[in-house]
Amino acid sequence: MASGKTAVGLHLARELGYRLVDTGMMYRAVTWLALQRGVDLNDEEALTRLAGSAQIELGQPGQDGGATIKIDGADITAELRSPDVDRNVSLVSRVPGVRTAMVERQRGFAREGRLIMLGRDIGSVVLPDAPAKIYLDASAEVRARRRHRELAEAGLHRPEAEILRELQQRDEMDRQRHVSPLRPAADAQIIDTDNLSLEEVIERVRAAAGLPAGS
């Protein structure tokens, strides 16, 4: 979270005319739906059934260029960055049945081609044969600061220390899960974004993906 992947992905997707799929938003959609329906987040069978039946669709690009997320035809994109979803998405995304259902859909999107896919297990699990695998990283402190600023710009004001604590907890939970743990693919190119501007990160990603430098 907040390593820069969404901003970089949006820029390159617009530039290349590719579709952008943020898989994290798909797990957030399942989490949001579980909270809405009162599903016990410790009930793996119930969460698996929910993920398998949920009608999650990628809508048309929103104002920021990213695809909107719809459930049963309703656009819920604005709901997916709420504190409740932030706190609970790792509980939901670690469930093997949930990941199986989402990975199947993600691979379906990839088969359509011309795609930039964002997520914590894309190069290692979802698309191990992807032609370009890039792992963006940053320290927890820098990512918390970025997330705090992002939320503030959206009118959501939360203490940065609280965001940092939740981010560290989520990272640890994602690294320790048995299915699709958070780690770079063995052949991914790793870019530390701590001290880089967005423009510098974009240029490094271009180089890593074998794309010509921007104008």
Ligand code: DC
Given for the second form:
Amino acid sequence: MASGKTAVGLHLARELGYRLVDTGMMYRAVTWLALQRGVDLNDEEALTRLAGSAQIELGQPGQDGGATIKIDGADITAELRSPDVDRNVSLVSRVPGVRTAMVERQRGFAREGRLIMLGRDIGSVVLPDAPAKIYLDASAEVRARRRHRELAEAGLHRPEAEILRELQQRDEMDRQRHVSPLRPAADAQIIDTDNLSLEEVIERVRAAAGLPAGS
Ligand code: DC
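Let me have the form predicted in complex with 2'-deoxycytidine-5'-monophosphate (DC) next, following on from the form predicted alone.
Expanding to the full complex; the earlier chain stays at the top.
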């Protein structure tokens, strides 16, 4: 969380004309839908059914790099980073049936054409044969500071210590879950972004993926 993957992915997807598939947004979309419909977040079967039937549409390259998410035709992108979704998404994304449904769709996107896919288990589970695998790392403190700044820019003022606490809890849940825990693929290139600006991270990713340097 708050590793910078979305900003880096969007930038490179636009530059290359690739589709961007942010898998975190897909898990967020299922969570949003479950909250909307009052589905019990501890009911794995109900969540699995919901994930299997949800009509999640992703934007196309060229429009917005693929950053828009629609459900049943309605654009819900802005609602997917709400505190409510933030708090509950780990409960939904740990359900094996939800993951199976999402991974199947993610592999479908990859079959359709070139893309940049963002997420915690892409190199390890979803696309083990991806030609370039990059794992962006950053300390919890730096990520909390980034998220704090991002929220403040969006007009949401929350104490940084509170963000840090939530982020550490979410990391812990993501790492310890049984299905697809958060970990780099054995053949991923790891980039520690703590002391790097966004531009520097983009340059490192370009180099790691074998892309020519930017202008
Ligand atoms: O990257 P993000 O913060 O938007 O991800 C939201 C949640 O979705 C996060 O708590 C973990 C989960 N997730 C996942 O389990 N697997 C992925 N490939 C992407 C996200």
